[in-house]
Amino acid sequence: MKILMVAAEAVPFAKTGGLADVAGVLPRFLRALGHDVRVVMPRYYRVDRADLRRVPGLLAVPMGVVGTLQAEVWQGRLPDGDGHASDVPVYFVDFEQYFGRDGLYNEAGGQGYLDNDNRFVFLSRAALELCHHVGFEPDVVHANDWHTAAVPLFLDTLYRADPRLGRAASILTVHNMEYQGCFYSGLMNVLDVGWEHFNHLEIEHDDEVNLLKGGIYHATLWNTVSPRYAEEIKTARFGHGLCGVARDRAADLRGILNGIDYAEWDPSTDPHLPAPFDADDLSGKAVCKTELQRELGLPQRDVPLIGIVSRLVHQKGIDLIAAALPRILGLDVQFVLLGSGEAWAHDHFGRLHRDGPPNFAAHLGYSNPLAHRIEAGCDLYLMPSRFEPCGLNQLYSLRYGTLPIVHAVGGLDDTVQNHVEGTHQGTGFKLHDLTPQSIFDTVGWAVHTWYNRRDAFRAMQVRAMRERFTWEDAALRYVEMYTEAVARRRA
């Protein structure tokens, strides 16, 4: 099968969230199953052209009233699990006016670029025109989130009779329903699909163009990144205004869990750790804990060490963590935080790090090696997200024997088994009523288990480390969906 993956970001070239992991890792596993997979993404400033080769000619991209824009295309390859080049091509659309910026979506102050509408309509149209440019005839075009949600719309309209693209099925993966790509109605003149598509059953929503809505209605099939989230987005609480759309297309909706790269996230071989360990021998985890305490300036004591690696934003419940933290730090525990995000959170946690109690440490920013050491050195991992389409950090935590404390939503509920009091069952601790009090109570439950039921805690760690959520499994599920979508399209 020939598959074109279109995304605004992909590891290791550009990343802000889980979308990048799917676009940068899933194609490798699809390729291992024998499929011809190619990835298309922007050439941001952070992507060095020195490691790429230029595709001959210029790519002409029609943009309605804006006119036809000319872009360069550069080609590289996704790295394999060992950091070498794989055989999955990546095409970088190079148009400096739109993508020659330091940020992916936002200004330095956090405000979205004012031309994000044109930028990502351009990417969607360029990805389809690229098929003509390089002679690729996909069976499936796999779009991701609002940035490329115009792809299914284009395939159903402008390219429906196209000899190379007219038979291609479309898949739209929704990684986060909150972000929808809502813009003024005049964007219809850039999309150039005809104003008859500006209606409530296609792309119009509250008198604006809603790119995600249009993509959901036009995709052959669509999916979210966990089964629970696929059900949640049909409700007003999680649908962010599109729950009716999700219910309309519920028969065509699938939930497929993301995987993690167990070659990268393996405590027995992780180069970022001071000592290796595995489920059969956890002695190295104690070394990792002591060294993490030393690295972050915490007293080297054998107390429960709780970690967070997160974007410091509302979705992740960071305000609720801030409210619960004074009482948590009153317990005989230590707490470490790594992340970046909203300005108030930087100020709050930065001040707590400087002036607060000695059992709290924060590193504001991001460090992949430190993220690995936090996952390895902590006993517990706190993740009280308001919603979580899939989540990856709870999967890393399970792999490293760091028991997750999670809000029972989305992928968190799908992947963490709640501890059953008085037994050795479970792989973590769940809370259902998301408040500072419930966060404190559930942390207290986990801490009590650590102090008073060490045998149960240890058994849970071993069980957690033996759980597997692999990209191999996810790739097989996606192939099933691709096959169904192709059959539907060609019927």
Contents of the next structure:
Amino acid sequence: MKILMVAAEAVPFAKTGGLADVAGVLPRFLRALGHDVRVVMPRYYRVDRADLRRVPGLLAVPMGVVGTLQAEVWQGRLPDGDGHASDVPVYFVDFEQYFGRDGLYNEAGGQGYLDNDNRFVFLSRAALELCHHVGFEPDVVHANDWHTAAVPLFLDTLYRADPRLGRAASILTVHNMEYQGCFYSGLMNVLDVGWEHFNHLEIEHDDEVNLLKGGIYHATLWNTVSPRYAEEIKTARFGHGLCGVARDRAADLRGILNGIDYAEWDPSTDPHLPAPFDADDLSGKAVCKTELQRELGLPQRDVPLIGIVSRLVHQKGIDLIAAALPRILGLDVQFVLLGSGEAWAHDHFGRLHRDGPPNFAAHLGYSNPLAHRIEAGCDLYLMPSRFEPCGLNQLYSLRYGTLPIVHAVGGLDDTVQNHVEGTHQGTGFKLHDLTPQSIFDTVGWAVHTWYNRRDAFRAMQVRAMRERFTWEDAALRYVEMYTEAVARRRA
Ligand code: ADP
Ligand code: GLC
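Can I have the other form now, the form predicted in complex with adenosine-5'-diphosphate (ADP), not the form predicted alone?
Next comes the full complex, and the chain you just saw is listed first.
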């Protein structure tokens, strides 16, 4: 099968969240199954042209009333698991006016760029025009999140009779239903698909253009990144206003759990760790813990060390953690937070780090090596997300024997098994309602288990480390969905 993957970010080139992990890793596993898969993304400033090759000519991208814009295209390759070049091509759409910036969506933590509407409509249209430019005839075009949600709309309208793209099926993966790409209705004149599509079933939502809604309506098939989240978005509580269209298209909705990159996240070979360990021998994990305490300036004592690595945003329940922390820090535990995001959170946790109790440390910023050392050195990992489409950090935690404490929603509920008191069962600790009190209670339960049921805690660690959520499995599920979508489109 020929597959075109379109995304606003992909590792290792540009990343703000889990979307980049999926868009940069899944294609490699599709390739391993024998498919011709290619990736399209923007060339932001952080992508160095020196590592790329220029595709000859200019790509003409029609943008309705904006006119036709001319972009350069540069080509690179995704790395394989060992960091060498794989044979998956990546096309970078290079258009200075839209993507010649330091940020992907905003300048460090600020509001979204004012032209994000045109920027990502442009990316979506460019991805399709690029097929003509490089002579690629995809069976499936796979779009991700609101940024590229115009792709299914375009395929279903402007490209219906296109010789190269008219038979292509479209897939939309919703990694996060909260971000929808809502813009002034005038964007219809840039999309240029005809105002008849601006109606409440398709693209219109609260008088605005809603790109995600349009993508869900027009995709041949669509999916979320866990089965549980696929159910949840059909409800008012988790649908972020789009539960109606989610229900209308429920028959074509799949839930496919993300994998993680077990080559990168392997405690027995992880180059970021001071000592290796695995499920048969956890002694290296103790070394990781004391070294992490030293690195963070925490007292080197054997007390439960609780970690968190996160975007500091509402979704992740960061405000609730802040509210629960004073009581958590009153227990004989230590706590480390690595994250970046909302300004209040930087102020709050920065101040707590400077002036608060000695059992708390925060690193406000982005650091992949430190993320690895936190996953390895901690005993417990806290992830009380309000909603979580899949979540990757709880999967890294399981792999590193760091038992997750999670809110039982979405992918967190699908991947963590709750501990059963008095047994050695489970791989983590779940809270079922989400308040500062329930966070404190569940942390207390986990800490109590660490202190008083050490054999149960150890057994859970070993079980957690043996769990597998692989891209091999996920890739097979995606191929099933692609196959079904192609058959549907051609019928
Ligand atoms: P989301 O995509 O909603 O942020 P996920 O759990 O799917 O949540 O993915 C988050 C990804 O970003 C993980 O790979 C995680 O390790 C990484 N990450 C988030 N914040 C940081 C940070 N401050 N430093 C290093 N890695 C981070
Ligand atoms: C989104 C979700 C996260 C998911 C990631 C990758 O960022 O918030 O839960 O793991 O996408 O699919």
